[in-house]
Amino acid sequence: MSTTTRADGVLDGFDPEIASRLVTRRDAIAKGAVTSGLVMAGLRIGTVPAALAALSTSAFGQGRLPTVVNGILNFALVLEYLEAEFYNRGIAAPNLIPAADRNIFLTIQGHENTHVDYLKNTLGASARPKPTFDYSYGNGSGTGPFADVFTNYTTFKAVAQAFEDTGVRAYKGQAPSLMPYKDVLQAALTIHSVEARHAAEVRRLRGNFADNEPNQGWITRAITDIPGTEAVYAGEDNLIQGGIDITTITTVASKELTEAFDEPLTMAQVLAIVDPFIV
């Protein structure tokens, strides 16, 4: 599947810029960092590093983020737009989410909308506009395999799991490129860990919190019980870590070994996964 159709533009301008302007909170404020929007967005995520990253971004200057940072944050923004609108629509759908589960999704909804606000504030004028989404997975037809996503709670939970599992692997995949920009990397990792908590909660919810395979809080091999989401889990059966075949250094069964390590997805892999959701 093409990764540059409806999702085009996210991969543009990825020539690396070797520039890192790490600043202290005091220096950033002295340089006129805007705290009202950026820092408060970081604090709403619940982490001081995210707020400090916002301050440092202000010191870079709106519209003057390093090219690699701009591209990765816009890539993340597309995913957060996708998730935030999904939960907004799910919460608004009449009689979709049972009362017993509603607080779970209200909490996740709040987190995802905060992530959108934070990334948009950080990117400023460089932020991509929100795409139009087709949550049926039908490229705008509205007739994809998840066409009943906002009327069938089982489908809604399945799509939520696929989104959250994709988000965790997507943030992990971009971490190496953010290594020269430690404050931005810290901010991305604070979002990554929250997405992982979402994924575990939704996965367990689908299994009625019994932690029975495949609906437990962790991923086993590359197993999925959601038709059409095989690409979300591709590579999760990897047994080579740091160049070491981990089956040769432990007596733990291979199934459990795959559960002990979570694999990244490349930007191209993620864009191929989400492309059918984008009109």
Given for the second form:
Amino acid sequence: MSTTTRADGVLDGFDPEIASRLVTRRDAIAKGAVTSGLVMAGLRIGTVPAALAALSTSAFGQGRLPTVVNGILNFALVLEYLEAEFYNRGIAAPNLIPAADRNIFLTIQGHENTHVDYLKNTLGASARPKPTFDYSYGNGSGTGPFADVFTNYTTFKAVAQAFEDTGVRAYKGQAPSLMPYKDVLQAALTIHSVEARHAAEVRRLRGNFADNEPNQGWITRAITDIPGTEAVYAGEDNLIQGGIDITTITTVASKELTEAFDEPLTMAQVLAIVDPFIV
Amino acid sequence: MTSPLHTSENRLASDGDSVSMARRNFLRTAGLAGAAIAFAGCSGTTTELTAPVRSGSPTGAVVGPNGAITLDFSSDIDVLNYAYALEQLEAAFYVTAASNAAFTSIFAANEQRVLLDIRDHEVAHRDFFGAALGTAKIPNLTPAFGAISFADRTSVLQTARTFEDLGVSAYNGAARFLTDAGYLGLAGKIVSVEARHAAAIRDLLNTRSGDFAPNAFDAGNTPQFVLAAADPFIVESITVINA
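Given the form predicted alone, state the structure of the form predicted together with its partner chain.
Starting with the chain above, the whole complex follows.
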């Protein structure tokens, strides 16, 4: 698949230029375990931005994010750039979003731009620049399957759903790697759950809030009604959790069991999915 | 692919001479030696998949004679028990709401679908944690729902909103205490579903508004904060230490 090469190219951009000044892994873990009062104050009141800002300066020192954190936050930044510009363009497009639905997308637009801002602030000079996007999913051709995304509201909503569900899986997949860095982990999780709220809302909106399958807030099996997004939902029909076949330990039906657990994607899987959006 | 969780479960469930140093270390931090408590008949239809913990081995939460529960967050087991407690609360709430005689009259058909799905998801989460924790699980909790008017749409939905938002913030805030990457991965699989619930419930309360996601960053609340908020809805007292 040609996307593999391109995905690797995107990954190349994540390599920090400040490797020689990075703290050692052991130091980073030790420092990650020490939670400064400022960080905790930010977390308690839910102001993760303050916590993130405090992280980059106090926990690790300016410009000294550990390599793994740098890579994951830059990965997240690419996805947030992708989402933010998508909603910015959608909101600006004339006659695209009906007035009745505008508050939904204004809310999401605001959040994604906020996520971009704070990831950039946290990464500082290590933040990768915003790529050029092709929202037609055409690798820069502008003629991909979603070519009418900013003139056809149905397409716009479908792409929004794919972005949000992908974002949820992307953050989820990185959480274990952030484990040694407790404050970064918590910050990422507080974004992760907001992406899930977005996903649920867009999914229900696509069904005009009738809540009929598959246009519900949650993902049933690996089902998608959006052609070309099969990879976004691959594996969501998993019924083995923590080594347990969950169909054997409850009376809940398998359909609802697949809905009850969202599944992660690896960084490579996510980059392969979004690659045709990146010029 | 063998998940770290699977590995840990195998460690917990393994026996005797094959116990590795890793397992010894895990158990030393995971539990409270010699605190075995019998909870006969408390597991309902749940089948325990982990082997019984041997006498004298760590068993997780300490339960006092009055039913008071102490969760030790230096143990992954008790962080999972914390999640199990919250899932018990949520499951009991939706089961009660859906079985109320007024359920089909106070909620439109699409709203019933939402609430019944959420009920099933919470029951699934509860049963999963019960099975995964096996003999280390805390007892069944007793709900205290006297303040909720289950025949009143707004009362049910506002309580649901409280529980879902609280659940999201609880997972977000508890992740930092987990030491096993597999357990963290599992918590991540569940918390985003709780967030989907929160968005849907909030939308039922205020449709097509921005209320489904009130902030760009969700809260990550401490277990102390969450347990204080949940306390009015649970008969048993739950205390957390080492968090």
